[in-house]
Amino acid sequence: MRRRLGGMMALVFAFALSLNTVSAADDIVIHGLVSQGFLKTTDNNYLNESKDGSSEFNEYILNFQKNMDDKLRVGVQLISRDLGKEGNNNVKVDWGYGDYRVNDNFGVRLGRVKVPFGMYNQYRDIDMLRTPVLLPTSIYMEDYRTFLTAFNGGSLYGSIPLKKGSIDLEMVVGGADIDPDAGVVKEVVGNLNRKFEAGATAKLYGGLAANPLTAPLVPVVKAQGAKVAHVGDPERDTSSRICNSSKIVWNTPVEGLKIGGTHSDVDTQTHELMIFQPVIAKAPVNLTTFMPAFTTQVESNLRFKVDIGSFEYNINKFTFAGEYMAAHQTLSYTFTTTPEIASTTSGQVSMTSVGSYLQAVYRHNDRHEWALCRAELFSDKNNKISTESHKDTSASFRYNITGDWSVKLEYHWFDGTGQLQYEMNPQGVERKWNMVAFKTSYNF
């Protein structure tokens, strides 16, 4: 299926280009992208199954606009990609929006609008206007982008001349559109099943050890590994409250300078139906079951709130780039199941999380780019030492064969597992481990 999908996207780019023509003398017009990458770490997987290296990092990209008269413009675009378990290749739409221009200082979009996130979220799909492989990694997290490509929704942005430079703002409201099946909401809905399951176990175990007539039984089913296992492939839906995203840019009378900042706010919803089973582990893959298995409701709502103060700089051939950013987040949750297991289980976390990155570029002529970066992401604020922080210094090389046609190539040193995913890494993970990645992309 995968091989058809990409099939069919290649008959579609092949059709754009032989429409660029006639497309431009209907005032259309076509852009795309096509991208193929490589990732190999060492110890852990990130992403994708990279540590045995994989090619599971396309992207086809396909955009149609039109200025409908001189205040009006309409375009969408279509995204496949496959990054791991993320995508999958299903074509989706990307963004698509009406955008109509008051006047030169003020405009509003309707339909599915790019979320202003930080400097460069709404060009992260722009792949020739960035040197490295990988946005940075301590802001721009590739399984939260299920989040924060876009709402469906609209926007009111506009531009304010002042003596010494111009204010650009944006403010966009709408729903996340948010993939059931994305590696972080399996991540976080994992975390409570597995959560679920161990006090489950606890009071199978009590429950055994109360009765006179199972109690001496406790000692032989804990021998044999007996626990509360959840069994089957889960039910799972996923929606969103309104949501927004903000942002201010001072353009500074310094050339080459700005500065700004990004406030988001997003509110999910996860549904899950789960079947769980007391099983005997007689064996690490084989379970046996001696108990009915019952079913449980999961509801969970994560919420974050993130705020990302920025800036950027260009001078001669170098552009330096830095970003702060704190992230609250707060995870409620309710288990209802039968009371002979669990009953109903409800509670919160909160967390504040902030990350940061320190970014260089040097592009030495039209052909050559060399790109340095420090990134740090801590998960809990308050515990910077443990290990759930994500440390990554990077070194990155870009080489234009053409204008449009590209090849990087890049190395991370990591620290930390704070952004490896428990569902990749089952057996556990390495603290400081490496990856080199590897992208080629064609622009039209």
Given for the second form:
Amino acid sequence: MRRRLGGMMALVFAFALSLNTVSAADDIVIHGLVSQGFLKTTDNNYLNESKDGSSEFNEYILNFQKNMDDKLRVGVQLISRDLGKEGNNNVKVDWGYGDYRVNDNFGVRLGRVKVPFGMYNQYRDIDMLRTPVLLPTSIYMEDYRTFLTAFNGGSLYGSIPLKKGSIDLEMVVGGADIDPDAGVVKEVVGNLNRKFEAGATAKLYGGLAANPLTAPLVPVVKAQGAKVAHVGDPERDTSSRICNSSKIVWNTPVEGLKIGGTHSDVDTQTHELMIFQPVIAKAPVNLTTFMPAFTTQVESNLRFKVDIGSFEYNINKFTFAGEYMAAHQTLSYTFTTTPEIASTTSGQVSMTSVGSYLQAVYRHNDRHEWALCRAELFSDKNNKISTESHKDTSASFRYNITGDWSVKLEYHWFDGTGQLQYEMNPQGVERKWNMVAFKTSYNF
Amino acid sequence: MKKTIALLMTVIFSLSMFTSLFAQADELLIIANSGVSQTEIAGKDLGNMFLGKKNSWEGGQKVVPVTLDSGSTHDSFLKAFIKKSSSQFSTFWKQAVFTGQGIPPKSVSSEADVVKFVSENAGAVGYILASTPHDGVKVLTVK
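The form predicted together with its partner chain, contrasted with the form predicted on its own above:
Shown next: the complete complex, the earlier chain at its head.
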């Protein structure tokens, strides 16, 4: 089915390219984008299997819009993307809605609406709109995009002209469409599972030691690396409560200077069903004689409230931009086991992450563009250790072959492992590592 | 010596007149469909029409802007009324298109096509050089 959808998308793409942007006054207007990248890192895997070099880094986008009358416009954008284990080029609706413009200053959209989050989230997949390959990694974390791509609901938007300058406003409300296989979902649940496994393993040894018949076995099974571990793939599903995200941008009287802020409140649930059993790690020996296998339900609720302050200043050939983010996250969880091995365990972890960046872009001419960026993220603002932090200095070069076709080359110097996923780096991580990124994009 | 100065002054005056006439001939004209009731428009409103931020004329008629694909007339218009370069204007609309915030104006390759489009479409507005024949359209005064 996925292949068939992918094939259909390729056909539609070819058809749209042959039309090359249909654009009569009120006809259907078609636009599209093809983008292919490559990532290569030293030491650690980041975003994909980048240590070996990976081209699992692409986007294909098709966009259809039509003015129904003077006030109503409808549109839909399909996206097929791949980034390591995420996306896998499945075709999805990126956004799709009806946009009713009440007047020149206010309008309403209903459907699947892109989420305002910082200055650039709404076009994070549109590679040709920026000079660097990656948006600043301290704010626009690829891991979290599943929560922040679009809400199924609606939005109110407006622009208020001032005597000098103007104010743009947007508020989006709806449910987040969360991919249960998204890296961050697996990472959050994976961290909980590892803690749970450690607790259950201690219980296993406690049980063995408490029984005079099995007590002598404790040093033996310990030496063989016996532990409680999950077996097979978990059943997982995700959902969200009503989320909201709002943005305000002041287009100041200083020409080219914008100052903005966003507030996002995202509330998600994950339900996971797993089977655990004690095994010997060195050889897959089943130890259910000592502790029966048991099923565990993990209910977790991840809620984050994020505030971002932003500025962008375009002056002559330069663009200077910077953002500061404070993200307050609360993770609540409950483990229920059947039969009861460990009593139901529940808990709550709260943390505030802070991220920021400063970026300078220089557009030498219509063909050459350069960018420098320094980004920092501390997953726990009260504990700025390297395993919880992410510092990224990057230099980018973009060359526009034509107005619609660009190639980019970028180098990153990373310090810290706060954005690395355990699942992609089970052998451990290095604190200092580098990455080269390449991307080419064509749009019509 | 006086003759030389007088001759020089004459040459400079003639040149300046010629330049002025040339500039006059190359002046940008803002043209609208003859059905548009307005005769003048504020520069800011004009710019907003081409950015999708002002969608109706006084009286409520829908604005239908038309742009040139490229060229010096296009660049001059963008610089004067939108304060953007051609590539910045293009990026602005790509951003709007791919976030679903708007459909870019129809674009054509020649000024004659601009005149044709404006004359044939109710509410249309475009820009041309004054030297381009523009019968059948209304010329707007920019305030």
